[in-house]
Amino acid sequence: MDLHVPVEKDLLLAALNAIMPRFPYFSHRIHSGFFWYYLMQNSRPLEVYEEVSAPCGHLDLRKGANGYMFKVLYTGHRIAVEYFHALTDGTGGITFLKSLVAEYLRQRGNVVEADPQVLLPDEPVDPQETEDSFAKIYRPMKSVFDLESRAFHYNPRGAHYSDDHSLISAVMNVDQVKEQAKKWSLTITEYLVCEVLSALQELQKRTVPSEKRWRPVRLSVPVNIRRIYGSKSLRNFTLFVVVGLDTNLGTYSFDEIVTSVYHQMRGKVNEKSLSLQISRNVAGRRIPLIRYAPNVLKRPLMKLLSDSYGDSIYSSVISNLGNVTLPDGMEKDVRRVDFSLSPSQKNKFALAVISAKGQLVLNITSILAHNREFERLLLVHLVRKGLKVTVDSNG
């Protein structure tokens, strides 16, 4: 969160410690066992950091951030936090960043208003919020383990890499966007993964010449299953969708990329198609030749059944964390509200939506250090729909 007033580090410190009890679950930090990974109580000093590199860094879970799994940040006027997703997903993260930013306000003298997603210090701490609702909702199923073909990635020639994130930012006009959508009978991340989509299929057609050689398009878009399973958890509770093309069967208009997402979207966020990701996710832990095999011979099997079932199937990731409502007392100090995901080896550029005061802002983070087709395509095909796009960069 951008604010209009500065921020300093020793209010933040003071607030970040205020907020801590109403969280106990982020006080903890992953420890490797001979079995498995666990969490342990972490009673280490908090730390506020300046912000000083680019967005998603490298989080070192022994050494960074004094063993948390998540990392304030501050600069003159920007109030940030950075997680690990096994801490945390997009809603939890959400609530623990305006819990933060309201109680910083306090500090320099604010009267914030109740909000559902601001927690307050001396409130009591709802069980509900440090569940596990994977687990609670689990239920053995059959045949969960479907495998998906590997899908197009995007790997330039003579590309360079950064270990610093490019990033860059389109703002929007919420309203304008959320018209556009309905032009399409779609809701606004709908329709931005039909943009996706659309740019992620003209890239592949630009970059691989021979058909015989392209692959899917797909996209992982995550979704956010509280209220189709009633779960107050603020831990990671996110499922992901997967979207995509099979641009083996030709090239796609927009009219019938629209068609396509809409009903892949909607036939796939519910609570049957979900219980069996549920499934498949709890089961590694209740297998017990698997639950008490020796850590060194899960990782190899780990890391096959990632490339299975995560970034290999998929081309890139975009999340939308939709509207953040800002109560009375803090309205007014926030000037702008930020979310970036981390890219990955694989899929080298990742876009993370969020929306308030009346702005969409759409970040585009990329490993790769100079090259920008994929953001150009992308946001070219935004402004031919009429959309009046603001573009900054960090690079």
Contents of the next structure:
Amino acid sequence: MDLHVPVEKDLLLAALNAIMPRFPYFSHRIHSGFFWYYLMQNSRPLEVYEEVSAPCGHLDLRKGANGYMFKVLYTGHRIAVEYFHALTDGTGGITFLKSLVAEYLRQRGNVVEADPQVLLPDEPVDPQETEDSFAKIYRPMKSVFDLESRAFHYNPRGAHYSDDHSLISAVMNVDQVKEQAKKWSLTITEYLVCEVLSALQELQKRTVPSEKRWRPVRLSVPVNIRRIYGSKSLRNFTLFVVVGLDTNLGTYSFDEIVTSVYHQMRGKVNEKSLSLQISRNVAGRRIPLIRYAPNVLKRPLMKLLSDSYGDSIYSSVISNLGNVTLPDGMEKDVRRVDFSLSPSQKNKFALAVISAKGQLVLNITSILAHNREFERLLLVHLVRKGLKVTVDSNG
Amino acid sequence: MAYCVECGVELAPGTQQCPLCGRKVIAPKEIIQEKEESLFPSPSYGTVRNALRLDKYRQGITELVLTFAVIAILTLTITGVAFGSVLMFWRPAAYIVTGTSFFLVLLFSTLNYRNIATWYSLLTILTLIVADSHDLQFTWVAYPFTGLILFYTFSVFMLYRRIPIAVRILISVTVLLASLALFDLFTHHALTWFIPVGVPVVAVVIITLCVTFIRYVKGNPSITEMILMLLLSASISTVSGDFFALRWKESDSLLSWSFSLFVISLLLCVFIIITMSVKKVRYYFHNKIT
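Alternative state: the form predicted together with the partner chain, after the form predicted alone:
Below is the whole assembly, all chains and molecules, this chain first.
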């Protein structure tokens, strides 16, 4: 969150210490055992760090942030938190950040009004906030694994890669984007998914000259399933749906992309399909053979499975956190809200969307150094649709 | 605020260059405006790599293979201890190490013929040494070892384009001669057939191949002619082997089993000379007529 007021380190640390009892699950550290990873209470002191490197860098879980699975960062006018995904997801993350910033502003003398996503330090902890919702709603179902083929991955020739992610930030007016999405009877997420798929299709056309070598372009879209299951958990409770286009069937026009994405999203984002996915995910850890297999075997196997059933089958990720409301007492001091995801080695860019104060911010992080081909394709597409896009970068 | 004329996007205040296409902004200062506080810290690109980090898939396979290898070696060591000697099963353990290395080479080395051939030659030698090291007495490993060196010299080293071709040929011939000398030494514990048979045969091979090469470079031959010349080189070299072997054995006859091959060589030679002459005669008359 970018503020209009300067950020003072000591005050920020005091705010962090004040809100931590309200987030008991966040004060855990991960411990590698013989059979599985444990979460243990972390008694080490909390710290805040100056933001010196590009966003979403490597988080050392042992020493990085005194063993905590999140890291609070600050610069002149900015407070940021980086999370390890096993700890929480976007919703949990934004709740923590909002509570932290609210407490910081409160300590500066602001009177911050109540907000469902701003948890107060003196409130009692709701047990539902720390529950494992996956385990709670799990019910055994007969499930079949759909084996998806490998998707298109952008591998430019002579590319340079860096652990310091490059970032392109595009700011748009939420109402303009909403209006554009309404033209096609889509939600903002669906509309952006269509635009990204269209850009990926174009990117494949440009970079893979032989049509025989074309692969489907797919996107992984995280879905906030709290509303569907009525969960209040601040732990990781998100599922991904994969939507895409089989470009081997030919080039898709934007109309065709819209129709396809509309039906795919509605076919996949419903309680039955999601319950099946949860059943699949949770069933694995209930099998005694897997449960009691030593970590040295489980860890490499999980890496293999994660690549085969995860990163390989989609070309990128787009996550929309939705509209972030800011309560009175906070709104006037917050200039802008950002959200970024960490790209992987296979999917070289990740897209993160967040809206606040009438602005929609689309952040594209990439491991490619000095290569903006995809970002340019996507944003030029948006400009051609009549959207006003303001672009900034970190490099 | 400024706009990029190439991409059509509005640029954030203070931007001097479009982040998407790199086009420089040429506009008055009032339009470009003052730079606000940086959005995020700039990437230092201090660790820019030409290749990706090990992906999870390769990482997973590597960890799995290493885990199994370590478990297998530990099991062997414990069994050895139980039977009274830690090093009792050192050979199976060494096989596990070399076998694992064969696999890991595929995952880690750059996949090209030269790399793989070099690594696999080295690992094959190691495996053979282990296989022949019963009671630390080496018996037969020298033969495949020499064969591998020959394979490496002619199939891999000859492809090193950075080294001049003349040097490559010279080194390869030296290696060939040295290998033959070693074969002779291993078999008879002294140089017996190497000088009277090995050296002259190698000389014949080199001369015939040089003639073929000169013909290829200077004469613009057809593919058929080149194949015939290579066949001729092979047959002459084989005949010379028989010839020099008989001289070494002080036999009275000039050739024994290779006589028919010698006749074929003569026929091939005549055929090649006729083909070349006919070609020249045809060209001569063709030019005269035109």
